[in-house]
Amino acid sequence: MLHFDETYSPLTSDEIIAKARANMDASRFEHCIGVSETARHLAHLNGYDENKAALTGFIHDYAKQVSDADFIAAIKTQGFDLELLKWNRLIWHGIVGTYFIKRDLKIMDAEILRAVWYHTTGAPKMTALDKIVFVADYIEPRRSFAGVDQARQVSFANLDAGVGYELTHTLEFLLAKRARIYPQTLLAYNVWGAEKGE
């Protein structure tokens, strides 16, 4: 059974389950449930708090489903870099899911906000919960991609390793796709992907 922390928000834990069921599909809110699982053993293997861990690797992916024409008046409206319209909403759903977590949620907490602003693009500098949430994204139970147990296995054997193993292999398949490439990422990966000292 689904419980988080109420420590973050004045809703219930129930609530937010409930508002992020009925945010998303079946696909998408179990793929919450799988990174949130994930992120508490990261927490766990890593020392940090578990509860919080298991919270925002949940509601990472709040905002994935809402509509463009929300996250565009989203971007317009509270004060986030009009850059941003250049992108999409798979950029969109981490930094500006953020005002609906806040929106919706009542989830203020800055760490945990963070998190979910990191979580797709990664950051040059990356908090634990940041790195968790980052790599219990990609290596959730439900992913099948080729490379994921080879994924797994680094992450869990070391947390930054798995940043940078993420990094790594996102970008190649970015490139390989001739795909724009959000600069904070090309950023994160020259700190957490790329061999030091070359």
Second form
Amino acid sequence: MLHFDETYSPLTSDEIIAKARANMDASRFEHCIGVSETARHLAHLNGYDENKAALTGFIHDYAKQVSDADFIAAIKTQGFDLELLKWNRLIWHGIVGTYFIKRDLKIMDAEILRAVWYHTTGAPKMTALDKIVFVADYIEPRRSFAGVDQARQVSFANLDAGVGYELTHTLEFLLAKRARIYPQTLLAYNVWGAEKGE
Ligand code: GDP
Ligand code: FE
Ligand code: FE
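Okay, that was the form predicted alone. Show me the form predicted in complex with guanosine-5'-diphosphate (GDP) next.
Full assembly next; the chain just shown is listed first.
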């Protein structure tokens, strides 16, 4: 039975699960379960609190299917950097997702919230939990892109190398599409992905 650590919210595990289920479709919910399980495994391998990692993995995409209008309203009224308005829901759902997680799931733990905040872009400075969630999101069992097996191998052997692999390959993927790069993604790549100064 699905059960999460109840020390980070006044809500019960069942209430958190019910709210998450109601906020997303079935396949996104399954993805969140996969990220939770993979985060637990990565936490085990790296000596981090497994229950905290499992909860954070589960909620990382809580806001993935929030409407654009609700994201925009939250950015404008909740003190977010208004530069965010130039981006889109791919970037918003982690950063602004922290607001919806606080509001709905009553989770206020700073370490959990920052791991959700950075889960899409990474960051130059990442905590153990940031890395665990970032990597678990990329390699959870339902992911099936070319290279995912190598990503899993690298990440299970060395978490930092997994972060570097993911940033490098995400950047290649985005550049191939001529997508706009969020500055934080690039800053993170320079720290975790780049292997040469020149
Ligand atoms: P998901 O929420 O489980 O689908 O995974 P993520 O939150 O990691 O990523 C959401 C999407 O954002 C992915 O398709 C990434 O390729 C994309 N993404 C990550 N960084 C950037 C960026 O700098 N620019 C753009 N345009 N997209 C990005
Ligand atoms: Fe996400
Ligand atoms: Fe995700």
